[in-house]
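Only one chain is included here, represented as structure tokens and corresponding to the form predicted on its own.
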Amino acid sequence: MRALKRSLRRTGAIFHARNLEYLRDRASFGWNLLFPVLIVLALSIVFSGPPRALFSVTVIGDGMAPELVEFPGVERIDANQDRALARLSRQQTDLVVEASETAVQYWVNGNSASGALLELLLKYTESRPLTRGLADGEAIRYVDWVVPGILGMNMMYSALWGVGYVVVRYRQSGYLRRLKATPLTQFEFLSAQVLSRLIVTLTASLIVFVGTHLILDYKMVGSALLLLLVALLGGLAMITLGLAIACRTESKEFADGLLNAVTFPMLLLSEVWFSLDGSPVWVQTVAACLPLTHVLDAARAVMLDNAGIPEIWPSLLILVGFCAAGMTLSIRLFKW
């Protein structure tokens, strides 16, 4: 028991020191809060107006698509049924079709005027028997869709650089060597870094979340507690990834390169700014291997579709796996 108390006291001391170091850097703290707000405001201005200029038809499967999708001004998107119907409920697509050689099944959103027009065109141009399905839901603005991406991006940068870069700086300055001479263990030091950065990341994300919601009134229909759980697991996954990168790196320049090599694919492929619908299968497979993808999938499901744990548990389980793998690697490979 005494050994446990001493361990907790040492961890708490490192945790407190790291928090003070971060809070005293007012420029960094302020920028972490201001930067995502400025991006959201800029995007809401740039992308204001109608969400799309063309009709959109989402095709399920590899069957024979209706002639309608070949019409000028109609955009074709390929997706599985769950994703297609989710897009239809948000009015991100106007019509969903699944066709075979003998019949066509289609779904239309009852609140979409564009969907009603495409349904009429489908009836006049299609000779195969038609089966109608109905979806419901309101259209979402681009800002509603992109806000989770901005919050996730801010979390990614805060977690990876706030831990990875700092640990490398500690190693370069000799601070870690001095800590090695104390009773502090690797696990205690790493745990303090993780907890400190997690609190900073979640606090900054909460302030940005509330502030942008007051300004933009974006869509949030799900459970705030479940969204907090997604943020908690996502933050831990990113932080432990940053630790794993920094556990042996001795150069800040090399660490900066490694962190950029990790963040750039997530920034490009995790649907921060745009959807990957219609992209090659291999691109979507690579995206599914990135932790930020699962953070944003779960966050958007909660915020836009009122999803619960049964709908997002695969993403949560994958994030737990990232946390466990990152922390295990960090402890095994860490060098003072």
Given for the second form:
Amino acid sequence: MRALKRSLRRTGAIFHARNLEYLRDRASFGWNLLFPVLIVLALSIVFSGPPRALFSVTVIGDGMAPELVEFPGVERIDANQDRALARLSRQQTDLVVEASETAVQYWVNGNSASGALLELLLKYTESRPLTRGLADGEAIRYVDWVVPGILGMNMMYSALWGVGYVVVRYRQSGYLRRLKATPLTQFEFLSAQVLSRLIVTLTASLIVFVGTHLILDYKMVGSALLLLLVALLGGLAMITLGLAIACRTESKEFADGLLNAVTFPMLLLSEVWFSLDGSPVWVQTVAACLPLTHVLDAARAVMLDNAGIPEIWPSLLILVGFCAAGMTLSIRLFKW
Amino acid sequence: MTDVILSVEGLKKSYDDVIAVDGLDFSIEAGQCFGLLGPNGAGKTTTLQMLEGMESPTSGTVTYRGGPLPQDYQERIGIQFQATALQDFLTPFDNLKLFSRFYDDPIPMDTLIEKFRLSEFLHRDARRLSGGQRQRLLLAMALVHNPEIVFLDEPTTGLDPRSRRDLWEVVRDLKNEGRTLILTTHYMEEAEILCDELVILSHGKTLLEGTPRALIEAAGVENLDALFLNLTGEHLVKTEEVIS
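Same protein, different condition: the form predicted on its own was shown, now please give the form predicted in complex with its partner chain.
The next block holds the full complex; its first chain is the one shown before.
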């Protein structure tokens, strides 16, 4: 009985001490309360609205759209011409229309039954002259679409936690202080972290890529080298982001919160699992600010549409910008 | 003519409204084992960190051979921190190799392994080392580049008596090699045995400075702890620290 009492006393003491520590780490405590609320809010915003429609029509431009897009069961999506036609060729939309005062240009995928039905409806309901455009391309399976997302997500977690969390752990344990007492410079230390994690991330991604390709036989029609370049820049962008997060953070719990704050929006908004087509413009604007969005845009363009540098250079340029910003911030703000 | 290697003048360090070090003045001669003695919270580690160049003083100066700390100061000194984590999953061999690679002209690995008797646990996960083994490894890592000055921050705290004596032997060897050693400790016996000169600190200020023997004799007491008790009414090492 005495042993049990002693044990309970010790347990109570450590429980109390831990509670005090937790409560006094205000950043971590606040974040742990705030984060679940943010998740619920984000999910409710993204998934709000009516159930999915039967058909999808993508509208280009601001012209007066055909009456068809207002029909019940038809979902209207707005996009620019490149994106709209890319979606049509993947059969992610059934019809693309671009209307002016006097005429309507439309595109349909010759392999899509839904597209043929909508084309008939359009002909019966639209009074303006119609011009037909034809797109080609097989419907992509969900697996074809989601594999780049999973690869990108894997890269994101590996890069951000593998660098961000580890550097904070080094700092908290005094290991960085030990390194500071050597001639090692912070640039050397940071570069070594980046390179080491880049190799790990790329190797892991390559293994997952080859392994899942053998099992799922997903679509990969583009250049493997170009895809490697996308992975390289994407990996670097994520790693430097992880470093920027870790450059001054001293608490592992707070670092955990910050890393979640960065990864969760990307998981939700960078089209890892589902397309954001049809979501509010501001959601798409936020998504465009996230590095994973550009990694996945470029990777999907290469893998599914055989895109080359001319098609994906804007994404690549943005990723280079993320790398430069992340590394500059890390070097400037880093504290041993 | 004395060969002063390090000296401090008016050294102060404060954190917000807490004064950790409050106006220290002392000099350290080359080849000497210099002790900073005092109870927990006396300002020993903060003083050491300023001597190491790891912390900037709030005011006052630290000079190396009469001038400011040189650019390559980190290469002239070796530091054994009071509590240093090692990278997970690395063995002592890996750690020595890693730290050897930070310097241009490191001591050969075999020499270090023999000198610090690391061979029996050389390939063990560093997290599984005993206190004494760990301290020997940390000391070897601090000396990997053959530094002129070695800082030892409470190197024997938490060690059993045998490991403590083992480490004293190593420290004596370092002294015999002509290195300058700067040691913090709250063990009076350790200071008496190892130090040529010491400063006793309390609340960031110097209480006494001199050789251990001279200080004891001048006060007419048995040992440094008795001297400290006379000065402050406190023991250098609290009873619970001895038990732990």
